Every structure is written in C-alpha cells, then in structure tokens.
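Listed next as structure tokens is one chain, alone, in the form predicted on its own.
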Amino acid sequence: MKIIFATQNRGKVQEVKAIFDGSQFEIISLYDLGNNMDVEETGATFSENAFLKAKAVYDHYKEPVLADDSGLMIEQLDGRPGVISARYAGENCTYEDNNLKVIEELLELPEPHKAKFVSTAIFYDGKNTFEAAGELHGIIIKEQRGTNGFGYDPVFIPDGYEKTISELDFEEKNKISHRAKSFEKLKEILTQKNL
C-alpha cells in the first residue's frame, strides 16, 4: 500500500522510511511529490495537529496519509515549548533560534533540566483514523553539541546517554527516538488491521 507522509522535513522522511522499510507499506513524502503544502497547526494538542495535517493531505490527494506532530516539553518551563516547538522563537525562526531561546530561559533555573520529546503519529484514509504516541525522556543542556540531528536534538541528552541526540548516529537515534516509537507502534497497528 502506498501511503503519503505529510511532511517536507527530510530528516523525518529518512527516519520514517527506515521504519517502514521491508513492510508492505511504501512511504512517499510531500517532499518526494514536490509539494510544499503548508498546513496551519492550530490544534491545542500534538494529536489535533497531526490530524489536521493528515486530513488536509488526504483531501488533496485522496490517498492514505501518515502525519505526525511532535515537540519538546520541558518540566521547569511548565511543558513549553510543547505544540509550538517548531516556532517557539517566533514565526520563520530557525532551529538555532529555538535552541538559544530554550537555553536562555533555563539559565537561571537549577539543573538538571528534565524534558521529554513527544510524538503523535496518525494514519488517515478518509474513513479510518489510527493513532500512536511515543516519548523520549532526557535533559536539556546549555550548549549545542553534534551535527547529526535537527530541531532540539543538539541540546537534548536522552536518559542513559552522555551524548546529545545530534551526536548519535542515525541508526542509534532511530532506535530510541520518540518519533520512531510512535511510528513503530502505528506500523504494528496498520499491519494488524491488514488494510
């Protein structure tokens, strides 16, 4: 079955294609289709935002869709940046802008800065909606380290590790990431449903 992955983010595309590799599902991203459709994320939760993306892409192509929404939640910041993780430092901000804003907000607060990455993955085909969630717990550090990740990866050290996610290789990251967990669960659901 061909499924469109509602993202332009090449890092996400690589991660999710690796998860579904060898399954009966062929993942084709908006990036592969040359479509830079941008869905406004107006939901109050990761789940709502993921569904908004899935439905918009389904309405456009009338093909089954995968979508996700994910973000960083920091304990000492009352769960911020949360659903606005991608634009935490303002519209059109860079990953670097977001990381610097988080570091600055944590400067006066005692360490460790406990945090978690959260991902909600959704499958939608016009009649069925399936959803799965994944989390990765760790701490935020006050310097950016590593070049292998994107988003908040350079400032996030997962529990049980000494390296940031950006310092891990792709295979290692894909084993433990919040996104990998949510999409692995979703793949299991889709395989069992035998659509």
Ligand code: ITT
The other form holds:
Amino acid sequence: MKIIFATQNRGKVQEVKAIFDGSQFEIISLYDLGNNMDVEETGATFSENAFLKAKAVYDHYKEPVLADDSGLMIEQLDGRPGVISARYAGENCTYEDNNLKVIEELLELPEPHKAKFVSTAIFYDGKNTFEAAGELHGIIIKEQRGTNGFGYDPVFIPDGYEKTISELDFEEKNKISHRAKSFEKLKEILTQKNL
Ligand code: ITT
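Next, report the structure of the form predicted in complex with the ligand; the form predicted on its own has already been given.
After this comes the whole thing, all chains and molecules, with the earlier chain placed first.
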C-alpha cells in the first residue's frame, strides 16, 4: 500500500522511510511528488496539528496519508517550545536560532534542564484515523554538539547517553527517538487492521 507522508521536513522523511522499510507500506514523501505545500499549524495540540497536515494532504491527493507533529518540551520552561518548536525563534528562523534561544533561556536556571521530545503520528485515509504517540526523555545542554539529525538534536542528550542526538548515528537515533516510537506503533496498528 502506498502512503503519502505529509511533511516538508527531510529529516523526518529519512527516519520514517527507514521505519517502514521492508514492510508492506511504501512511503512517498511530498518531495518525491514535487509538492511544497505548507499547511498552517493552527492547532493547540500535537494531535490537532498532525491531523490538520494529514487532512490537507488527503484532500489534495485523495490517497492514504501519514503525518507527524512533534516538538521539544522543556520542564523549566513550562513545556515550551511545545507546538511552536519549529518557529520558536520566529517565523523563518533556522534550527540554530531555536537552539540559541533555548540555551539563552536556560542560562540562569539550575541544571539539569529536563526535557522531552514528543511525536504524534497520524494515519488518515478519508475514513479511518489512527494515531500513536512517542516520547524521548533527556536533558538540554548549554552548547550545540554534533552534526547529525536536525532541529534541537545538537542540544539534547537522551537519558542513559553522554552524547547529543546529533553525535549519535542515524540508526541509533532511529531506535530510540520519539518518532521511532510513534511510527512503530502506528505501523503495528496498520498491519493489524490489514489495510
Ligand atoms: P512538517 O510540519 O512539514 O512535518 P516541521 O519541521 O515544521 O515539518 P513540526 O511542525 O512537527 O515539523 O515541528 C517540529 C519541530 O520540532 C522541528 O522543526 C524541530 O525543531 C523539532 N523537532 C521535532 N522532532 C525533532 C527531532 O527528532 N530532533 C530535533 N528536533 C525535533
């Protein structure tokens, strides 16, 4: 079964394609389709935003769709950046802008800076909606380390590790990440439903 992944984030595409590799589901990204549509994320929750993305892309193609809404939640910042993780330092900001903003906000606060990544993954085919969530717990450090991954990966050390996610290799991140957990669960649901 072909499923369109409703994202403009190449890091997510690489991760989710690897998760579905070898399964009965073939993941096609908006890049593969040459489509740069951007869906406004007006929801108050990860779940609402994931559904908005899935529905917009379904309405366009009338084909089964996957979407992910994800972000970083920092305990000492009352859960920020949260649903606005992608644009925390402002519209059109870079990943580095966001990382520097988070580092600055934590500067005066005592360590450890506990945080978690969360992902809500959604499948939508115009009839069925299936949803699964995943989390990865860790701490935020005051410098950016490593070059792999994307987003806040250079400032996040998962619990049980000494390296940031950007210092881990792709396969390691894709074993432990919030997105790996949510999409593994969703893959399981889709397999059981025999869609
Ligand atoms: P799409 O909406 O097109 O899928 P996006 O990057 O805008 O792409 P989100 O709206 O879900 O995705 O925002 C997620 C942001 O949260 C992302 O841009 C990163 O800043 C951060 N984030 C999510 N998952 C991450 C991960 O695995 N590693 C690092 N940062 C992550």
